[in-house]
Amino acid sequence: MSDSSINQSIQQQFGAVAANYTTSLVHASGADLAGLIAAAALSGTERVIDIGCGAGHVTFGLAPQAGELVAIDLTDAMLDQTRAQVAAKGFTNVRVESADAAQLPYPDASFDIAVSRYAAHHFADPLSCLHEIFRVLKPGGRWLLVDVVSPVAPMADTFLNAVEILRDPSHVRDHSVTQWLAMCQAAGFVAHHDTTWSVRLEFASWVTRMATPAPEVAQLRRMLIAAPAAVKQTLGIEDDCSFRIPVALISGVVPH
């Protein structure tokens, strides 16, 4: 699939249900959340870049100690969403902009920090787009991305990215932690695995919040339910097909 195939599809899945992600309460909160916002440890001054912004909770997390911060995402329902929370929550740092991670418009070294949560599962060429990450980050300048990662295990990992794929077409891959940090020092960053997270997904929320079609749903249910154990195991498969998911930091400099 091409790039622009992939984000045509991004655009639709996502564009009809972005107030979704607005009042979502795995993407509002969370531990991963708040993780990703002290590890960004922002003095006040720095030129901030979110990524992949969707409904803006990380902008809102780190917009009161930004200097300045730049927030895009592709798709244009989502922007909307962050704009009008933009404007309700008063900040007058924040600047919201269509942009693709793949083409960012902007200078080389124009950015202190860049940072990304739960979008980089999306990207159709992640290292294309770590390449364009480090081009617009300054000698020094910090990488957080804050995504799902696959499991070690091969059938599990396989799983994973079956249902993501199932319920959301324009999902193109959950990469493990080893896979991201290759890849981001293959783009020329120092890179570090912080932490992760075992991230809880009750089931009706989540194909809710996707608006993923009832055969879908079915479908994802007899999956779930006839996981092979090691698999139910490693994803914590619950009865009402309620399933836990790693999140990873990954934390990359550019250096001098």
Given for the second form:
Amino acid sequence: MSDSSINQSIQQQFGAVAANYTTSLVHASGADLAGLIAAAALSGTERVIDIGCGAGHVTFGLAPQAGELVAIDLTDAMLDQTRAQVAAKGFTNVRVESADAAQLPYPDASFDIAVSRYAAHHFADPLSCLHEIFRVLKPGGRWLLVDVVSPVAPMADTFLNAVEILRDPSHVRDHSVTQWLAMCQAAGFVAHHDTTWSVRLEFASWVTRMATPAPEVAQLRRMLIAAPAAVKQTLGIEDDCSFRIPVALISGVVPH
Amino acid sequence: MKTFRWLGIIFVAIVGFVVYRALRQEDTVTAPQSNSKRSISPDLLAILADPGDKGPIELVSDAEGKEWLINRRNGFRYPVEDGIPIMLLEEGEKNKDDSIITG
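For the form predicted together with the partner chain instead of the form predicted on its own, what are the coordinates?
Let us now look at the entire complex, which starts with that chain.
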């Protein structure tokens, strides 16, 4: 798929289900959200960009400590959700814009911190996105990436990405921590792997949230039930098909 | 017959002039008189750039009061929908207007 068709796929996929992401507990709470906010350690003056803001959970968590925050996404319905919540919560330092991480509409060295949570697995060309993020950060600026990462074992990696794309056709890839570190470094960052959380995905709400069609849900169940023992163990697959995903925090610094 | 030909030429000239005026008007309404009607603050504009060439863009209102962020180097126009700038290259290209290009 070309980048623009992936972008259309994302807009289609999330346009229909945006409201589900305002209420999703996996997205609205969780140790990884708290961990990302703590890692940002904002002092009140920073200009922040939230890349792939979705329903805005990171934006709402960071806005009270940010000088100014720009939240971008590709999906209009997600942006409408976020903007409505920004107004309801009374944040006057937040701006919401439709933009593509691969072509950021900002001059060089515009931001102190860039964050992205549960969005980077949609990047059609992650290295281009990382180059853009690097470009818009100031020297000394920080990049905090939280996303699902693939397990080290190749079989579990393939399996996880297979179920992800069956559930969500706009899924591109969960990269491994090693791959993210290499890509961040290739883009110019001094990169670190800070933490990995194990996040439980309750099967029924996982597919309902994305409005996955019934035949795909049935196929997902078959795959999860018939998964090889090693994969079942790595992903902690349960009898009701709920399972656990590794979610990593990777940080990068723009050298001075 | 000659009279009709002259009438036709005059008609085309008038239509051309009206279209020209309408197009010119679109990019002359640029001065932000009062910020209350503007949905984008000057602070934000200062850090917005064209997603393609990364150069500066300009906020304008067209004859219907619709806001656009325009790039005068290539004519790309990015719409502002419900206060949300749509800063996607394909949108800018779709709404391209060569008449706004300045040297």
